[in-house]
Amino acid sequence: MRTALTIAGADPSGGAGIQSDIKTFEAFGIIGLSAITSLTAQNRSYVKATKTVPSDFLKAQVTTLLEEFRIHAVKIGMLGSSANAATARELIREYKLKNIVLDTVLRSTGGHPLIDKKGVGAIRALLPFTTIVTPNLPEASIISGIEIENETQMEAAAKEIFSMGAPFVLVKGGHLAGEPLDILFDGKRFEYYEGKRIRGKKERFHGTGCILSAAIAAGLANRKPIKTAILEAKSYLNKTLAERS
């Protein structure tokens, strides 16, 4: 059986973070193991108060599963520390891990930070590291210091993020005005993902990117190419919002 990987924070909500990422992951048929990053007080709404693991902990949580498990993927969502950036980019360096799908937590929906002053940077340091990031506008915006108004802000922003070492550069253009449009860039060429509209109250869209970026990784997973894991990660979040009230 194939498995998959998430280093992330617990939502006690389950509608985002690993509780989330595990349900993700076993809709395709993947094992979903996971390592702890931060604890979280939060609903589908706010994010109250956070609590991060230490980073020794976290590696101690990973190392002990690779004496289990082959990884065959792994989603790395909200991080909590710098320290604990590092200590991903340690672990995919030295035990080698393979499709590693980077969802760049910086804050809540609400502005409640999920990563430390020093976190942005680190985020930056663990781009060559992986396969794929996938940053919603306001990310993409402070990872690569570019205001984000319109598309060719999202190609500029996508170009920038890529020169910084991350080979697939997903930019989620939710946030704009009219109908989404996501953009893949992958050094040479750019790919255009259009979607319609979904309508409710903020609490269905709980968890969005968590879902997304966990089924990327379930398709890197189940041996996938990028895009199409793309693609079955679209259809699969789409499916989920429309079974959400």
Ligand code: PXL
Given for the second form:
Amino acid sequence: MRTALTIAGADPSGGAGIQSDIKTFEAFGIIGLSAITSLTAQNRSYVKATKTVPSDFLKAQVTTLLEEFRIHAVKIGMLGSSANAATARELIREYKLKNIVLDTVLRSTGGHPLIDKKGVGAIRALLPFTTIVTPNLPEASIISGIEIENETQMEAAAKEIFSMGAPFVLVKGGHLAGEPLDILFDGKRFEYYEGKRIRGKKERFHGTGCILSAAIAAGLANRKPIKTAILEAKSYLNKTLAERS
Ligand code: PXL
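Switching conditions: you have the form predicted alone, so give me the form predicted together with the ligand.
Time for the whole complex; same chain goes first.
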């Protein structure tokens, strides 16, 4: 029995967050465990409000699971507060959790903050405790402090985030014009993942970052090497998007 834990926000619309992550884990044959960082009131178009769970209660959710389950991979998404980010870091350290995929969620697509004002610093402090981080362009830019308008700047941001302690950095280029290009940096070289742009209303793309990061975590839980996990996650995301309208 292989398991993966998602530490993320709850999305009542089911397209992002905890609800989506559990579906993704199950699609890869992995048992989905979850610890909720924040409740959200949202649909596929916008986030109306959030209510963040106190960090001691986040910790209780995870430690209670650990009494009974071995956890083979962890996906971290919306944290809600820098206190929750610090708790996630402590849990990884204390329980020697492995295969940590951090989706560096800062804001919803519509601009609603999904972590508090000190969140960027708290996420930077989490980087050395991860296996791979998956920022989109706005997140990569904020975390690295590098403006990103082209592929060279994407590479510079990936290098900078690597230097902050993340072993693998996957910068997702979907926010640039043209065909989407994701860039992976492993400390030595870059790997390029070219995609085909899928068109549609913005609701169609709600939660795509969650799906990709959860699918990578599922791959790692299934003992896949990281680059295989990324390729399989991207193909799962494309299939899921094709099935949505
Ligand atoms: O995709 C960012 C994200 C992550 N997690 C939750 C969300 C959102 C965006 O709305 O609601 C719970």
